[in-house]
Structure formats: structure tokens, C-alpha cells
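The chain below stands alone and is given in C-alpha cells; this is the form predicted on its own.
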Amino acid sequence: MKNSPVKTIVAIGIGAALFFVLGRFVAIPSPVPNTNISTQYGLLAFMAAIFGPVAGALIGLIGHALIDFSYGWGIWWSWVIASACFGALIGLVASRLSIEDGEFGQKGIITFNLFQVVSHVIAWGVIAPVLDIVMYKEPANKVFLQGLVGGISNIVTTAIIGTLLCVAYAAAKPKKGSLSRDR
């Protein structure tokens, strides 16, 4: 099923508002100077299936901004960008997965899971790192080390969050074709 204009404008905005409210006020602080568990990462995802990979790019993006403003220290534009390539690229996989039909069974789990184990090894273990040593000469073993751990705690958090938000909204979905009509 194809998502209307309308309602993609709307759950980009009703998103963003959830990826900045999760990622400023649920952020678990990790180890790692300046890297936090991040609980949003796992709405993303679960949007960005649903709506698309506009909507996963926009989300991200203008959710992390927000993020990153509200702190007061500037808008760190590398892991906005990483964050709006994970949304684009899990976005990628809504053809491959029958969520709107009320379907998200093991295949779909897995299917869900490996691509966003994909897309988090792109953005934080490559996107992220290489923008920062480019754009804020950052040392490389900072930003591979933070890399790493918010891409493995992304991981996580979306495995978990993202996985249970698509089961549930399949299960209230009706099964493709389970409706009939009454003679």
C-alpha cells in the first residue's frame, strides 16, 4: 500500500518529534565520552519501514538536529548525516517486508534485522567517523571508538525496540486478504 503525501508530511513530523524527545530525554549515557544508548534509533527504523526511505532520511535528520541544538554545543552535522542515511537505508527495506499487510513473521524478522544491522555498520562504522575526521578533523580512534559503540548499542536498541514496534503493528493490521465481502 502505497502511503499518501499527506500522511508521509505527518508521520515525518509526529516522528522527528519522537526520534528528539527518545534521543534527548531516554538517552542512556555509555562509557564513551559523547556517545549515548540511543532508544530512537529502533522508532526510526520501525517508521522508516513503514513510511519509506524520505520519511527515514527526514526523520533522522531533523530529529537529530533538534537533538544536538537542544544541548546548546551546535548541531553535529556527521552524526546528523549518519543518522539520516540510517532512516534512508532502512527505509530501502519496506518493499521487502509485508508490514502493511499484517504480516511480519520470523522471515520478516530476520529480513528487518539484518538490514538494519547493515545500515548501522554504514552509518556509524563508516558515515559517521570518516565526516568527522573530514568536516571536524577529529582523531580517528575517537571517532571509530564512539563509532563503534553507538553502532553496537544502536544495534541493540533497535533489534529490541524496532522489532517489537513492527510485530505489534502488523499483529493490529488486518492479514492481506482476510477481509471478505458480505453477500
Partner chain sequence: MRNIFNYIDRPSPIHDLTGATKLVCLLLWSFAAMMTYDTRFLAMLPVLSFALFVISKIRLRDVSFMLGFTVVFMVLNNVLVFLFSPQHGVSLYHAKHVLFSLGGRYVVTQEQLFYHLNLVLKYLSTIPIVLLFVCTTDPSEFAASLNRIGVKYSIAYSVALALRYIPDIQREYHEISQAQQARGIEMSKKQTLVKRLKSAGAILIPLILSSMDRIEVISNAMELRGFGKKKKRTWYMARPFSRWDILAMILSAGLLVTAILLNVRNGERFWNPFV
Contents of the next structure:
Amino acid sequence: MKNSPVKTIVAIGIGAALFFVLGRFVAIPSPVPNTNISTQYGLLAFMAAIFGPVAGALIGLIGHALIDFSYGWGIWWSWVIASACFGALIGLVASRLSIEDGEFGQKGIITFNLFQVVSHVIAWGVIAPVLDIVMYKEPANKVFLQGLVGGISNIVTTAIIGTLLCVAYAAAKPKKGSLSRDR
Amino acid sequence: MRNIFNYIDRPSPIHDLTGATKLVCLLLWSFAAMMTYDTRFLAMLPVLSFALFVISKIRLRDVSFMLGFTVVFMVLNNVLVFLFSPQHGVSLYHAKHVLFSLGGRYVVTQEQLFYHLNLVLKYLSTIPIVLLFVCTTDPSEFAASLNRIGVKYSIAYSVALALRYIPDIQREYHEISQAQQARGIEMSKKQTLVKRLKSAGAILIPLILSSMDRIEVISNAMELRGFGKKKKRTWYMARPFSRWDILAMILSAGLLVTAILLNVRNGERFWNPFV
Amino acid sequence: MKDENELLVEFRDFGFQYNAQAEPTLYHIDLKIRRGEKVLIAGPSGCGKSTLASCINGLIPFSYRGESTGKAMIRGRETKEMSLFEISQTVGTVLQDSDGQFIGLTVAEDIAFALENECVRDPQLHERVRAAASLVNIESHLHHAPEDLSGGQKQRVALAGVMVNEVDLLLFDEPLANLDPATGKTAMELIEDMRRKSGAAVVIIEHRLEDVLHRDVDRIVLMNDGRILADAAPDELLSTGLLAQNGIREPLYLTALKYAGVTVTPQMRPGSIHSLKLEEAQKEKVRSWSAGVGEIPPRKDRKILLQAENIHFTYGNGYKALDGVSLTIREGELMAIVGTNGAGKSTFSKVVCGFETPQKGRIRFGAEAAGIPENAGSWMDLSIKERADHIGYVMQNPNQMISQTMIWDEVALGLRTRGVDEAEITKRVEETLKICGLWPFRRWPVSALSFGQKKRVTIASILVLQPEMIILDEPTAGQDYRHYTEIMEFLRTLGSRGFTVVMITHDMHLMLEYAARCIVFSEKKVIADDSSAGVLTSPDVIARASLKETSLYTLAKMCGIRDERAFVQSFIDYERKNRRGSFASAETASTGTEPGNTEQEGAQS
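Would you generate the structure of this protein in the form predicted in complex with the partner chain, following the form predicted on its own above?
So here's everything in the complex, that chain up top.
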């Protein structure tokens, strides 16, 4: 089923709100002291896999920018843009999956995760650090290591939470076929 | 609940400016600050933003909570930069004036300290102005402002929807997580990392699946009330520009032009007192 | 020029089938709605009434895809040749979900939404918003955010948001679903008021018949299984048995009349308790019936299970929610906590479960409450998880609790997180599934279940932890009469198994029929603790707690019965004696459980 343009707009709004709430209030302690795991990228990957690259990019952009706004530390554009790029890249997987129709089997899981790993590597391994260097003139080794740490942690969360969400959503979609009661 | 973004409704000349004006000024200011590393220019911006704070009647304690985050972030980033690249300043300013050594490659130079000063100034020249924007702009006006500066109204409305439903989703998250905690699901450090993430899934799955239903209801409600039919839309919260709006935008544009001119004159993005 | 009798909506032999479904949802619909008419569309869940509403407002065919037959027309034009936008100029819809409908950041912006989309400019934009707001009496709240409004106020905003377009037909989808009784009454008055002022037609989709009939309607359209079964004036339809046969709850006063052996005819004007006319002989029948119902003796005092003493609680943002609440809950009780939004009833349950910590006061539970000092640990020292072993909390919306794909896993979740071994898990899950009537579905995915069945899954997932008491937040919200009865009879069987069941609700029928005792919250305090009959016949409590007096009370007065409370009580007792037996046995048969199941013993140990 194709989504109407209005539905996509609403999905961007609600997706960004979820991204914000997850990024701002859902604190899961990570193994590194004083840092939390960013569950919002699992959500972003899921939303993008359903609503496509444009929605993915905008959810990442708006959601991340709102988080930065709410902390008051100004918008850290390099990372906001990286979030948007991740949303757009993983959104490309949408056309290869049909989660809306309730299909997300082993093949879907592999495709989804392949895409998310590549998208995270591009977003945090290339885009974020390069923009940090260009825009903020920060030292290269620092920003690449930051990108690496962030990227790996995001890959793990997306692999677990993103996959769980896709499976749960596909399972919740009504499927044709008859279920019989067990006695 | 809307105070996540800390809007403070208080009569002042800054509050009187339209949201669109403030957004344009914020963007111009941010670009100007991002563009150059000219220390003199960067030192001027915090002074200017302090003056604007006074005009806006926003007091320090109104923003102390947000400033706290900022200071932590700033210190952390400076420490990281030094740890990873203690000679970054030397390579940027093509000179080396050693002050003292901390051992190994951690030799403190004038150039490095000067670079850190610039980094701090960079924060001080962008953060207060963002805070000021957040504190003086009614979230209701934000979407209308985005549309006014050329963002498509459908996308501007996505932002409005995000702002509208953040409190609802936050409340729902809180309720779900309490009910799931009662069933023994926890995300604390007592659990292994994978278990923690799975626990998060047990809370996030109901939250996100019910949000998917919400998307359906809201988009029906919007279509039933004629959203998306026309190429344009008007905004209840939009206000016409006044003389002050125009003036504010011209002054901000002036900042950007100054930054560009300084870069041209310096021949690079840094103002270099060492050579 | 507006034609007073203009035909706004017409269906001619219309049928509809969703693309995803194997069977049509609507068959042979013939229906006409004219300007100024007020029509109630009633029917049980799944009867097709919401689909019919979507065909009127254009969501079908524009948002939901499917095959249609016959004709659906708005003002003589087929809807499929129009656009959703065009239809919205004629039909204004107020959806059931008031948070979903409230799109703007503030009241004024939400009312303005439709006008903004039509590019209406200032000053008309502001003027029309103000006019619409004052029409529904919300103009003093123009700059309020939705979270600062009550359910009734949100509905007013929704109404203003469609009235602003000067539509010719107002369509309400379950307008009473989320409102407390008194607000529901006001809502029906407001809708009638709007109809008078604007001359628009009104279509109300609702299964809470008696509450809608608080104000006159012209016709009731009764639907079941995708067909229209009746389209008649209320007086006529209520004189037949059709409503009850099709899973719609009749008004209580009519049920009482039937119990008393009075034959209801259209001439008696049974459409509303206020228009109802009874002859002396009929009144006498009611009087003698009520005198003849033998009293059910109240059950002897049971052990105290929970005792709350002078609880004070203020939220982090400074909002005081509980102001000295004290109450007692006894073992094996089936009781209700009622009150308006913000009265403190939900906060109280959060304090009991440990989600919030009170600043003052104390809760005792179990042995501690019963005053047995030797093995009494302090309830206040337990964590959320530890308390959950004794008191289970079931949220209003089952979709907010379910996180697993399969029913079995969902029910087992709480045990797995507690590290119970698999053999024990299997045993307990099996037992619980049987008790909850879910045994036949044990291998199903959750998604295949109906809303009511999902509710049972969430109750099962709590019961499996073997708590002594469960608290249910609005257990029957969004349920039609049949599912509602099903859930409540199920809860009653739990009661008879020794579980203590506490329901937080604003549903009047629920407390009247099922709760033996009722605690009323108002203004952050407990204002009454009485039998349900007592609460619903006390004008003072009714007014303070935003409840609504039952029509039985009015009927009693009409028949000259002095002791209204005793009359209401005898109605409850009569129902309990004559109806419940059959339900309860059906329950046992369908679930196939044997009496004396170990679940009960486990709960009591």
C-alpha cells in the first residue's frame, strides 16, 4: 500500500517527536562511563525502512536539531546532517522491503542490517568527521575516533532495536490466511 | 510541558520581533560565526549577545539549566581536542612557542592555547544566541517562520507536529515504562548490554506501534480538514514585518558580510598573530 | 439560499469491501439524511458503523481502498467523483480520539487549521476563529495547549475546528467514549445547541444509547453485520426488542420496566426518561416488582488487604494530586474507584504500585494491613517490581503493554524477567491462559486478536505473576456492550477465585452492575465510600464527582417510590440473581477450566 503525502508528513512529525523523546529521555547506560546509548537510531532506521529516504532524512534532521535546541548548546550541524544522511541512506532499503505487507523474514533482516551497517559507516565514519573538520577545524584523529565510537554503538543499537521494531511491526500487520484454534 | 524548549513569554523588543526575523538572524549569525576563526570578531559576538540578553529581559537564572549542559559539553570537547591533538594549534598557525611540557607529546604551546581560546570563543559566540532564540520564540510561531523563509509548508508542518506531539509521546513513554518495570523489565546497569537493549525494546515496541496508529489517526484528521489541498497555506500565528524586523535582518546580514570580508583579508579562516 | 429539506447524504443499495478483507463490510445500505436532521447510528463493534461513517466523510474511497457497489452521494453527487477536500466543505467530522484530532499547538491554532488550509487571511482568519471559539464557549482558553485542557474542552475545540467551516453536516464518531458522565451529558447538550444554531444535520455514531438520548434524536439507525436492520424514531425502536438482540444496551429504565412486566409501546414515549409516560397500573407493577425482589445479604466482613492512610502527593512540577487520601480495600472485593480526570484516582493507583512516592502518608498491605506484626514487611519499602508480585496494574490501552509477537511469550514475559525456570513458566502460563479463556489461542500471534482479547492477554500477563490484587484502569473503555459484559464477567470470575479487583473508571453502568462498593474521588480527596446504589442516588456526591444520576433513580421517583436507593439496589440484585448465573456458566464452559484450579491457591498462599 502506498502512503499518501499527508501520511508521510505526519510520519515525519511523529517520527521526529519519537526521535526527540528517545534521544533526550531514554537513558540506557552504555559500557563507557557517563555515556548513554542512542536508541533513537534504531527508531530512525525503522521509520525510514517504512516511509522511505525523504522521510528518513527529515526525521533525522528535525529530531536531531530539536534535541540540540533543547540542550541549548547550539545546533551541531555536522552531526545533525550526519543523522539526516543516515536516515536518507537507510531509507533506500524501503523499496527492497515490504514491511507494510507484513513481510520481514530472514532475508529482510539481512538486507535491513546490511543497509544499516553501510549507512552508519558512511554517516559517522565519513560525513560527520569530514564536516567537523571543514566546518569547525577540529583535529582529524579526534573526530574520526568520535565517529568510529558513535558509529559502532549506533550499529549495535540499530541491529537490536531496529530489527526488533521491524519484526514486531510486520507481525502486527494483518495477514491473509486462516488461523485455527487449538483444542 | 512546552518548557522543554524553555520559551519565556515576557514583553521585550526581542520578543516583539517576528519568529521569521529571529530565525533569519539566527541563521545569518550562526553562519558568520561558523565562517571565520578571526579571534577579534569571535570576541565581539559574545559581548553583542550579552547586550541582546539584557534587552530581551531574559535573566541568567532562566537559562542556567541549559548553560550547565553547554559548559560540560564545551569543557569535554576541549579536553578531547587536547588529548588527541596537542599540537593542532602549531599546525594551524605554522609556529611553535613552547610554554611547558606535561610529558611525552603533551607539550603546551602558545599556539595550542590560542586555538583553545578560539574554540571557547566559538562556543560563546553561537550558544548564547541559540539560547536567546529558544527563550524568545513562541514554538507556535516556529513552523510559520520556517515556511516564511522558504521551507515548504508541508515540511514546516512536520516540525509543528513534532512540537505538538512531543509532550504526548513523552507522557506515553513514561506510563509504558512504569507498567513494564512492574513486570520486571529494567534497563539499569545490573543487566548485560544486550539484555538492556532488549528491555528497551519491550518499552519501545508498544510506544512505537501505538505511534504508528497515531500517525494514521492524525493524517485522517488533517485530510478531513483540508490539509495539503492548496499550494500555499496561511498561518494563524504569522505576523507582518515591522521596521524593527527589517533593521534586525540588515544588521545580521552585516555580520555575515563582515565575517566574509575578514576571511578575505586574513587570507584564511584564522587570524594569525604568531607569524 | 439553503433548502431546509435538502438531501445531504444518500446511499442507494451501497456496499463496500476493504481491499485487505475477504468479505464485504457493508451490504445493501439505503440511507437518507436531510438538513437539520439528527440521526444516531448504533450497533455493536464490527457492525460496520465506523465504515459507514468513513463513507460519509470521504475517507472511503480517498484514504481507505476497497471495492464499492451501488451509490454513495453527497448533495446528489457521487462521492467518488468528488475530492476529500470538497466533501470536507459539507461534512465536518469530530473523531473519537481527541488527541489525534487536536493538531494545533494551542486552541486557537487548532480551530484555525481548516481556515489556514484554505488560505484565509487576516483579519478574517482571527475573526472567524474567535467566532467559532465563542460558539462552543472556549474563547477564554484560546492560548492553552492541549495538555492543559480536559477531555470535554478538547471536544469543544474539535467541534469549533469543524464549525469554523460552516459545514452542513456534523459527524461525531463515538463522542462519549472518553468523557465522564456529567461531561458526556453536557456534550450532548452542546451538540443539540450547535444543531439549533447552525441548522446543520447531525450524525452520531455511538453504542452508548441512553447517554445519547439525553437529548432528542430524530431517528436511530441500527446496524449489525454490515446491514441496516432498522431506521426508525427512538420511541418506536425502543419499543421493540431489536436493540438488546443486537448487542446494544437498552436504557436502564426500560430494562427495569421489562423486568416489572410492563409492555413498552411507542405511545409511552420511551425515547427518553423525561418523555416517558406511565399509567398508574404500570407504576403499580414497578412498585410491586421492586418490593418482591429479595435482598441479597451483603457479604460478611473480610480481611483487610490494603490500607492507605492520609496520603499526600505532589508531582515534581508542583501539581498537588492527592490531598490526604485514606481508604481500605478488603480481600476478594470487586470494587470501583470513580471520579473526574484530575480527581486523583489514577495518581492514587500509581502511588499504590510504587510508580510515585507520596510525600506523606502510608500504605499497608497484606499481613501488615491485617495487623499481623510478626511477618509484616513494610509495603512502603518495596520496589516497583516487588510490589508487582502482589498488586498487578493493567493499563487502559492493551496496545501500550504488549511487546511480544506471540501470546504465549507475552504472558510469560514477567516470569522470564524474574528468572523463573522454564518448567514452572510453562505450568503457570498454561493455567493462566485457561483461566483467561485464551487457551484456544495459545499458539496465535497477538496481532490476530480483537481489542477485547488483547485486553485479556494483558490481564493474563499480570495474573501469571499471581498477585493478590489487580488494578485495572478503565477496563471497558472502547468496548461495546457484548465485549464489555464478557470482560466484566471474566473479572467477576476472578473475584470468586479470591482475587481482589479494583477498577478505575468513569463508566456508570460498570459500577452499578458489577462493583459492590464504590470509592469516589473528587478534588484530590475521597468524598464517598458506599455501595454503588448509594453513590448513584446521592445528588450531592453526583454533583461533586461529575457523575450522572441513573435513570433508575428518576424512574423510582416517577413511580412514587420513596426509597430510591433501595429500588436501585433491588434492580442490581435482580440482575445479579437472574442474569449472572447464565453468563458465569458460559464462561466456565468456554474456557474448559475445572473448579478449584491451582491458580487460586497460589494467589492465596
